[in-house]
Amino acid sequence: MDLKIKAWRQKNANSKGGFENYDVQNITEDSSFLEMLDVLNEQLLGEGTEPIAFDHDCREGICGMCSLFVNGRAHGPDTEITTCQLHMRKFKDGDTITIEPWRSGGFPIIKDLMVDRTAYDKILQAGGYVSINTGGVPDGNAIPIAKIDSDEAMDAASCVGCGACVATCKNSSAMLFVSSKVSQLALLPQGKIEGKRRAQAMVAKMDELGFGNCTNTGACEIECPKGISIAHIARLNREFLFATCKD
C-alpha cells in the first residue's frame, strides 16, 4: 500500500515544531507501524534528509517506549496494544496518517516524536517500591495471599509506564499510572508496611511534576495498552485519604 505520512518534526525542546508531509510506498499490510517508520527513515536517509526520531526498544509490547499519537489516538486505531503491536492492515491504501508525540507538560519533547518520560521514574522513586526486608524468596512466597488479591495486584503490575493515560487525559493526569503502582503494593502484605508514606509521597511527586488531576472520564482506561482499570484510582484515593486521616 502507498501512504501519506504527516509527521511532527521538532529539533529540540526549545525549537518550534511543525508537521511535515512524506510519501511512503509499497508497505505490506503485515508490517508493524514501526517497521513502516523504518522504511520511511531509510527513504529519508537515501534522500539526504534527517530521519524521524522516535522511541522503541523491545517491539514486543513489553517496554512501552513506542509511545505515539496516531490519527488522534494513543498507540493508534486499535485496543490494548502498544504502537509496535499496531499493524498496517488497520489502514487503507492511500490513507493519510498523522503521527504526533505525547502532548503533556509532564513529558517535554526531546526531538520529533520522542518525549522525556523521566517524570514517571521520579514518581516511582518517590515510593513505588518495597524497602522493608521480608526475608528470602521462600519466606516471602509462604505469606498467604488471597488469589483475588494476587490476581488484581498482578493486573495492576502489568502497567508498562508508556504514558498513554497521561497523553489521552484532557487534564494530563498520571492517576492511572500512579494508582496502578500504588495498588499492586497496597494489595500485598509486603507493601502495607510503607503504604501510608507511599501514597502521600507518590501523589505529592505527581503534583510537583505538573500532572493534572483525575475527573473520571475513563479515557485513560480505554487507551491503556494493558487495559488497566480506573478502579485502581479509587484504591489510590482510599490509600491517600487513610494516610491523611492518620496524621
Second form
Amino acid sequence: MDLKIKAWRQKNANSKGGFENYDVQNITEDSSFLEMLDVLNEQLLGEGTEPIAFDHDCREGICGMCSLFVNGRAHGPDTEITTCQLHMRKFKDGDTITIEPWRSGGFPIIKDLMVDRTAYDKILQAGGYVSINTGGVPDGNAIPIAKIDSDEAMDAASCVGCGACVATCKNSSAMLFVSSKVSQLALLPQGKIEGKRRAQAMVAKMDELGFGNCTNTGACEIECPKGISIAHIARLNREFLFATCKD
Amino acid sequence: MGGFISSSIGKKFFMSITGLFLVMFLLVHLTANLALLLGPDTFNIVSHFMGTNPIIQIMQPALAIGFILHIIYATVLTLQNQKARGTEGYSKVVNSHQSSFASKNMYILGGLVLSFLVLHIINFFWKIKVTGDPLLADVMIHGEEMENAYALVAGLFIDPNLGFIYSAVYAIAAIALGLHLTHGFWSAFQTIGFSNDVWRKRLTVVGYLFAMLVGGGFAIIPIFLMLFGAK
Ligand code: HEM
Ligand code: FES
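Can you switch from the form predicted on its own and show the form predicted together with its partner chain instead?
Full complex below, order starting with the chain above.
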C-alpha cells in the first residue's frame, strides 16, 4: 500500500516544530506501524534528509517506550495496544496518516516525536516502591491473599508507564498512572503498610510536576494499552482521603 | 491538612462535596416547585413554609457558600487543567467515542447554570426578599394571610410578550443542569473514592435517572404554565 505521512518535526526542545509531508510506497499490510516508519526513515536517509526520531524499544508491547498520537488517538486506531503492536492493516491504501508526539505540559518534546517522560520516573521515585524489610521469598501459601485482590493488583501492575493516559486526558492528568502504581501495592500485604504515605507522596509529586486534575472523563482507560480501569483512581482517592484523615 | 487543601485530590474533594450538597438542595427545591403544577393555593402554602421555616432560613447562607465554593474550585481546577495541557495542542483528536459530552464540558454547562441563576434570582428571590412586587399582594388561604408567590412566578411564564422567551430560557437552563448532572452525579462518588467497577455502573445509571428527573422536572414547570396558563 502507498501512504502519505504527515509527521511532526522539531529540531529540539526549544525550537519551533511543524508538520512535514512524506510519501511511502509498497508497505505491506502485515508490517507494523513502526516498521513502516523504519522504511520511511531508510528512504529519508537515502535522500539525505534527517530521519524522524521516535521512541521504541522492545517492539513487543511490554516496555511502554513507543508512544505516538496517530490520526488523533494515542497509539493509533486500535484498542488495548501499544504503537509497536499497531499494524498497517488498520489503514487503507492512499490514506494520509497524521503522526504527532504526546502533548502535555508534563512531557516536553525532546526531538520530533520523542517526548521526555522523566516525570513518571520522578513520581515513582517519590513512593512507588516497598522500603520495609519483608524478609526472604515467602513460602507459597504462607500469606493468603484473596484471588480478587491478587487479580486486581496484577491488573494494576500491568501498567507499562507509556504515558497514553496523560497524552489523551483533556486535563493532562496522570491519575491513571499514579493510581495503578498505588493500587498494585496497596492491595498486597507487603505494600499495604506504607500505603498511605505512598499515596500522599506520589500525589504531591504528580501535582508538583504540573499534571492536571482528574475530572473522571474516563478517556484514559480507553487508550490504556493494558485496559487499566479508572476504578483504581477511586482506590487512590480513597487511600489519599484516609491518609489525610489519619494525619 | 494544608497539603490536602492545595492537592489535586483535595480540591476535587471540595468540588464533590459541594456538588453533592447542591444536589440535595435541588431535590428540595424541585419538590417545592412542583407544587406550581397543583395550583395557587398549594404553591403559596409551600412557598410560605419555605419562607418562614427556620431550618430553610439557616440553610440559605450555607447554600450560597456551597455555590461560591463550587464555582471557585471549578474555576481553579479548570484553569490548572488548561495550563497542564501545555502550549501546543493536537492538530487532530478523535475521542468522540471515549467520554461523554457532559464530562468534557462541565465548566461550560456549569457556566450556563450560573448565568441562569443570576436571572432567576432577579426574577423571583430578589423581588420576594428585597424589593417586593405588586403581584405579591397578600392573599388569604385557609384563614392565614400570605404573599401571592404564585402570581409572581406563574405571571412570568404566562406573560403575553415575554412568557415564551422566559419559558424557553428556564427550560434550556434545566436541560443544561440535567446534563451537568449526567456526569456530575457519578463523578462526585468516584472523587470521594466510593466507586469500583461494579458501583460505577450502578452510579452512572442512578445519575442518569436523577439527571432526567431534575432536568425534566424543572423544565416541565414553565412549559406547563405557558401551555395551560395559570389557575
Ligand atoms: C445547582 C447547581 C449545581 C450542581 C447541583 C452541581 C453539581 C456538581 C457535581 C455533583 C459535580 C461533580 C463533582 C466531582 O466531579 O467530584 C460537579 C462538577 C462540576 N461543576 Fe457543578 N454543580 C452546579 C453548578 C455549577 C456551577 C454554577 C458551575 C460553574 C461555573 C459548576 C462547575 C462545575 C465543574 C467545572 C465541575 C467539574 C469539576 C471537576 O470534575 O473537577 N457547577 N457539579
Ligand atoms: S516498543 Fe516496547 S511497548 Fe512498544
